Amino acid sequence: MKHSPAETCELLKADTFGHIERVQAGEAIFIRRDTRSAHWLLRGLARWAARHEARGLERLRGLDGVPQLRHWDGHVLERSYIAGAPMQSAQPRDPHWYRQAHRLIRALRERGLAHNDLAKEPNWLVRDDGTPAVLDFQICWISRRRGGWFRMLVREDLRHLLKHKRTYCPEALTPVERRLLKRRSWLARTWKATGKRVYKYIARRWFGYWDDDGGALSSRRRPQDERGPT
C-alpha cells in the first residue's frame, strides 16, 4: 500500500512482525499494521496474526472501547485510533475504571469474543475521556459456541484485570476477587509452569523482546503511546 501525498506517518514499532504507524489523513488519525515488512521467515504467520485481529475486530464492529475496523487486504490491517494512555503510563487508581473495564470483558463475551492478552497492561488504554479501552486482538478466541472453554478463557480474562486491580488499586478488591485471584486455571498453571518460559526465551533470544506480562516490546525501539483524537 502506497502513502497518499496528503498523509503523514509516525512509525510507532518496527520488529520482525513489520511495522506499526499512526497514520493522519486529513482529520482522520488510524492505526495501520503492514505485514510486508516482516522477516521472511515469519511473513506468513505476521499475516495470519493481522487476518485473526481483523476477525476479531469485525465480530467487535460497532463495540464502544475497542478500535474499529478500517481495511484489511490480506497484507495491511487498518483500524481507528483510540486516544489515550496505556496502563503502565495511566496507572489508574479509581475503582470506577475497573468496574467499566469488567464491563468491557463482559461485553466482548457477549460478542463471543476472549481476548487473551489482557495481562500485558500496554493492551490496556485508559481513554482522555479516563474510560477503558482494549487494543491488540491478535490472539483473540472467537468462539460460535460458549462451552467449557470458553468460559474459561474469560475468566481468565477476568483474572488479569484483577491482576491489574490488585497492582494499582489494591484496596478496592473485593472478598469474591480476592478468591478469584487464587483460582487459577489448570491452563494457567500450565502455562506458567511450560510455556511461559518458551515463549519468553524465543521472544528475547530470536526476536529482542522483553515480556514481563508489561507487554512485548523491542529492545531496540519502544511502541509510543497512542494519544490525541479518536
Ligand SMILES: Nc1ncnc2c1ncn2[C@@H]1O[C@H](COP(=O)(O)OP(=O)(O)O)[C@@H](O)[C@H]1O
Second form
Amino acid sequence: MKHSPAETCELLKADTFGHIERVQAGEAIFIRRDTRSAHWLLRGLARWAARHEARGLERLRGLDGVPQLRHWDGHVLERSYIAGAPMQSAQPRDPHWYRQAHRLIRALRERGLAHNDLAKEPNWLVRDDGTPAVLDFQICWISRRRGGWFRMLVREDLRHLLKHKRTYCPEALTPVERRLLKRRSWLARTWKATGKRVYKYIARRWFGYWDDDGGALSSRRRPQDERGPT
Ligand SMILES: Nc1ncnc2c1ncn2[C@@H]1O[C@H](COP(=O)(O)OP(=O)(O)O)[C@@H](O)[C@H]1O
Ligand SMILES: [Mg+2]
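For comparison with the form predicted on its own, kindly provide the form predicted in complex with this ligand.
Now the full complex is given, and it begins with the chain already shown.
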C-alpha cells in the first residue's frame, strides 16, 4: 500500500501478529493494522484474522461504538479512529456506562455478531464523551444462524462485561448479574482447563510473550489480568 507523504504514523502496538499504528493523513485519522510485519510463521494466520475482522466490520457498518472499515487489501486493514481511553486507564465506575456497554453488545448481537475477546480491557474504550466503544474484531463470531452456539457466545460477551463491572463498579451489580457471573459456560470452563494453557505455553515459549495487549496493561496489573477469555 502507498504511504502518502503527508502521513504521520504513531506506533500503538507491535507483536508477532504485525503492528498497529495511528495514522494522520490530512484531516483524516485512522488506525492501520499491518500484517506484513508479522512473524513469518504467523503471517498467514495474521492475514486470516485481519480478513475476518474486515468481514466483521463490514457487518457492523454504520453502527455507533465500533470502528468503521476504511480499507482492506489482503495485507493491511484500516479502520476509523475512535477518540477515547482504554478501559484499564479510564476505569469506568459509572453504572450507566455498563448499561450502555450492555446495549452495545446487544446491538452486535442484532447484527449477528459475538465479539469473543471482551475479557481484554484494551478492547474496550471509554470515549471522550464518556460512552463505551469496542475494538478488535479479529476473533469475532459472525453468524448466519442465531442458534444455541451463537447465543452462548453472546452470553460469554456479557459475562466478560460483568467481570469488568465487578472490578470497577461492584456495588452496582444486581443479584441477577451476580448469578450470571457464576454461570460459566462449558466453553469457558474447557478453555480455562485446556486451551488457555496450550495458548499460554505457545505464546510464552515460542513467541516470548503472554499479555493482554503487548504490555499495555503492565503498568496497572490485577491478578485476573493474567488471562485470556476465562
Ligand atoms: N479504532 C481505534 N480507535 C482507537 N484506538 C484503537 C483503534 N483500534 C485500535 N486501537 C488501539 O490499538 C490497540 C490495538 O488494537 P487491536 O485492534 O486491539 O489489536 P490487537 O488485535 O493486536 O489487540 C487497541 O487496544 C487500542 O488501544
Ligand atoms: Mg486488542
